[in-house]
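Heads up, the chain below is alone and in the form predicted alone; it's given as structure tokens.
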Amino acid sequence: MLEQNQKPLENPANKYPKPPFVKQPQEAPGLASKMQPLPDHGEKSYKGTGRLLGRKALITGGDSGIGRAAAIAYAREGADVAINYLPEEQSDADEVIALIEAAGRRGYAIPGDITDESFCKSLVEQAAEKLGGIDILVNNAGRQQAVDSILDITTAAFDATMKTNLYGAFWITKAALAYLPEGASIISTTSVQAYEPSENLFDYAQTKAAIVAFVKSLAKQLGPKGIRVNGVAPGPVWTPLQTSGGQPQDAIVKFGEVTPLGRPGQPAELASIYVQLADNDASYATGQIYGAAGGSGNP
């Protein structure tokens, strides 16, 4: 018999949709609202308990995918949240802001391209002004385009991946340090690709490996200042990043089936990790990479 408010146990392999999925090409950066099935970002499932009451979070790539799940969870845990995204993703961002406000918190949408250094500085300044400070920074925005051969990766495409995934996080973090107080938390999204790179994600995998070093090195710099730095390494997660060029469409059909759970993860399944790493209760966790890959991956 279940006790009052007790959640029933669930078989994780059967909790969410499994492949085969339909082919569903989108132009990058893609919208969650056009995916079949729709991803679960915790819109209906995430219940907060006040773990981040009064906190102030800036999340890049907060319109969809893992960033959206973190934004919803943070708001329901009591934080005010500013999200960054590309202008083409405005419709997804509007949904996120509505969810943040429905949780009784302040939500701010700041569109713009983080491959531009001046915008990165402006983004941090705008977020700090709107939120009244920043004490959680989530570097989550990413670019992933599958290309079979290095010979087919143009310099412009390589540069775009590096600037989105690495330079943007560098510029934003550097600007944010003027605002982050003791006790603040920086969380960066890396990937199982940092440890087990796919042959068709040559440039993306390099950036994700670099983010692991980014986390571990910065944690050593900022530990004496009382700021924690950690990373999250997802496996295959059902987000627009995958359907808008991150995977070939033939791979979308069977996406996630190679994991021991036999399915892709849903963004909602990673939300609690981002909450834990932001929470003061995780005060001894810094320089760590938390994995969530359905049984795959190394961290």
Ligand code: NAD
Given for the second form:
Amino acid sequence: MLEQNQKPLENPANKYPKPPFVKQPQEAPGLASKMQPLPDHGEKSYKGTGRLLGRKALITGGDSGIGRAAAIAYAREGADVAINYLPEEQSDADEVIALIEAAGRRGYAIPGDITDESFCKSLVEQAAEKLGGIDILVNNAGRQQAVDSILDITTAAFDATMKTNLYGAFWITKAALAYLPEGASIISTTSVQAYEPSENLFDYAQTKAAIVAFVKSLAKQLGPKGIRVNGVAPGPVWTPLQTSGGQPQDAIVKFGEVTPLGRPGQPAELASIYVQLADNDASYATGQIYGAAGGSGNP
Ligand code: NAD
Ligand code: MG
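For comparison with the form predicted alone, produce the structure of the form predicted together with the named molecule.
Let us now look at the entire complex, which starts with that chain.
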């Protein structure tokens, strides 16, 4: 018999949809609302306990996927949250703002392209003004387009991946340092691709390896200032990044199959890591990479 409020044990292998999935191409960046099945970002399941009460968080790529799961969890833990995303993702962003407000917190939508340095500065300024400061920065936006051969990666595509995944976080973090107080936390989304790069994610995997170095170097710079810097390395997670060109459609059909859990992760399954890394409780965790990859991958 379960005690009052006791959660039943859940078998992680059976908890969420397994492959095969249907092919479902979208133009990047894609919308979570068009995915089949819909991803779980914790809309119905995440319960907060006040771990981040009164915090002010800026999350890039907060409209969908892992960033949306973090945004929902942060709001339910008591934080006010600003999200950044691309203008074509407005409908996904609107859903997130409604969820933040339903949690009784303030949510701010700041669309714009982080491959533009001046926008990155303005994003941080707008977020700080609306939130009244920033004490959690989640560098999570990303571009992933699978291409079989290096010979077919154009300079423009290579540049777009670097600008989105590396320069964006570089510019945003620089601007945010004007606001981040002692005790603040920076969290970057890297990937299992940093450690075990796929042949068709040549440019993307390089950025994810660089993000590991970003985290570990910056943690050393900012440790004495009392600001922690950590990363999260997901394995295959069911998000529009993957269905809108991050994988070929043949790979979407069996997405997550090779992991020991036999399925992709859902964004909701990573949210508590972003909460933990932002919380004061994680005060000795800096320069670390936390993994969530269904039993395979690193770290
Ligand atoms: P997602 O598509 O839901 O989120 C990525 C977001 O990046 C988009 O919503 C978009 O708002 C943002 N973005 C892309 N280009 C942008 C630009 N130029 N300007 C502003 N915003 C831009 O997918 P996701 O999988 O949740 O991705 C979040 C992070 O997780 C990414 O860094 C991704 O590399 C990483 N990741 C994902 C997986 C996975 O399997 N889904 C695995 C490892 C790492
Ligand atoms: Mg999106």
